[in-house]
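A single chain comes next, written as structure tokens; it is the form predicted alone.
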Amino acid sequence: MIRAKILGLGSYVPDRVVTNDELRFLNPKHERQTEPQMDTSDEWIRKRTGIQERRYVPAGETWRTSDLGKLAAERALEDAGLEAKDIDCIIFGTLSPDIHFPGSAVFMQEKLGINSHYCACYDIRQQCSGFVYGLEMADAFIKAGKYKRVLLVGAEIHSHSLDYTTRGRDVTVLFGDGAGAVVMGPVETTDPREGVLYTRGHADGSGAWGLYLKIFDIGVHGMVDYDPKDREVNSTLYPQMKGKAVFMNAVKQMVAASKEALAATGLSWDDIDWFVPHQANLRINETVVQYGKIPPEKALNTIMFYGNTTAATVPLTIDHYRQEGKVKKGDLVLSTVFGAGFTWGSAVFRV
């Protein structure tokens, strides 16, 4: 029997280290200003996102989100084994692409000097969901005989995009930038409990405004219907949520989705090694292994160093804790996300 294996996982953060504290500070170029820019502080951050820090690129240089996904990438084929010509499908997730098109992969692909025409590229834009959705993409892949050799990248520059006054304090201290990749290939076991053993995505349209990045409206003649710079009626330009409504159907749809997975796969969380949630906000994850039961010593968050890079949290989150000897090979994962769309999903895999 083929399953679909990780053969390799890296990432990638900046060296910047943006503390709470410096947060307020900021413009909207994210530079370092004299007086605070924004209302908050270390205290109000920490009690409702658990968040002492996140990472950015440099303010006044010039990186996309390819560039991260990249390196990234690289570190997860070293640790495979592998060179980038082996490569033969991309599945990238990211909430913020180079440009609106082409998708961020073909960007990628070039800049890892994949010269194959039969390397397919495939953007998904699953936001916060993204990695358990390109999982689900590329165990379907490797398993169907489609491709060998995946390579599955979550990346995001978040602050390039954020507005850093009062106004969009409440997403702004949320967010930051980074990377995560894994490769996946086949192997051939009658072992149902190697390689990815379940995956399972979900949605919800009626939530789609409850978290969303509108910018532009296709349905407006020229797009955007309003002044970037004019203050008064640019809040479009910035990321919009309803904070509450998304903590509660992201406790209750990732309990649901972690439950779900064991009752598929016959697992109790005796057999788990890890749980390793998206890394939205701390007290999300707290009350999501509260109310499903899971044990918490099992639970790895980065959230508190990282922030919330979306397509990303799985993956760095997993390479931070194996970076510190904790997670080991082999070890058994099961992975819950939720985000934008509303999406949601789940995954049990080994590492």
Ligand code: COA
Contents of the next structure:
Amino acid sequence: MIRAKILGLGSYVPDRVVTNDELRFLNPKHERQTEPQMDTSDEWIRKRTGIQERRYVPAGETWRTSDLGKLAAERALEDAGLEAKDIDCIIFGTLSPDIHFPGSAVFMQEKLGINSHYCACYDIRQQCSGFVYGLEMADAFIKAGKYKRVLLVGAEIHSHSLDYTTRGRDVTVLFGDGAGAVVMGPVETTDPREGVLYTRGHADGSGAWGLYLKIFDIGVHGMVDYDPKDREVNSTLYPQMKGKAVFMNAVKQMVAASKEALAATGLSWDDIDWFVPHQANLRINETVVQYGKIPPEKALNTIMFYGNTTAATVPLTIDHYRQEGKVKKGDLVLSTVFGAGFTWGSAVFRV
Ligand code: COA
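Given the form predicted alone above, produce the structure of the same protein in the form predicted in complex with this ligand.
What follows is the entire complex, opening with the chain shown before.
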């Protein structure tokens, strides 16, 4: 039987550390000012979200999301012992694409030097659920014999599109820049616990206005000339969120999706080495662990160090703890994600 397997994993975060204190002093181009620009505090952010710091690309330099994706992809390829030219399919998950179109996958393909016309490029738009949705696609492609070497990347540059005034503080404090990647391929096995064991995506479009970023509204007009001080224009340019509704839905669906994954695979928490939830808020993950009756010592969190890197959080978290020596190759992970849409899902796989 052909199953899909993770052959290599890698991540990349920019060197620039932005602490909660520093965040208060940033202007719209995230350059440090002498006076605070946002009314928030380290204490509030730590208590409500668990976040201590996040990474941003340097202010004043031109970084695009495909650049972060490329750096994570190169590490995943090295980990897999493969070269970029071996890849025949790219799936790129992001909510902060390089430009409106074409998608970021083709920009990254070019940067990786993949000249083959036989590498398909997909961009997917499932925000914080991007990794599990992408894993589901890669798994299906590989099992069907469609592609042999799939590069799945989650990458985000949030720092360029956040509102650094008090008006945007509920959202801005949450997000960071970063990328994670896995290389996947087929394995011939009779072992049902090999490779990717399970994936399931869910969505509920009635939650679409619970968390969104417009930039433009095709039904009205594209945004070209704008004044971010204008309240209406501001609400188009920056992410808008109903924080409490997102929080409650995230907890409910992440608990349900984790239980669903165990029921579908016939596994218990004794069989799973690590629970890797999406990193949106430490309080969300602690509540999911509590209500989901998940052994707390198996739950891995990195939101303290990176904030919410959206489509990148799952591979970034696995790689973080792999580099620390905690997660070992072949360990079994149950991952559950939740994001704008609302979209959510879970997956069980060996790393
Ligand atoms: N610093 C200081 N005060 C802040 C703040 C900040 N960064 N953000 C909001 N506040 C204020 C609010 O203005 C409000 O003040 P008020 O009572 O005077 O009106 C107060 O804090 C409480 O706000 P509230 O929204 O009730 O806080 P909360 O406990 O719900 O926490 C979030 C806010 C955003 C941290 C929380 O709702 C959350 O994490 N939601 C889920 C977000 C998420 O996961 N998004 C990504 C999904 S993939």
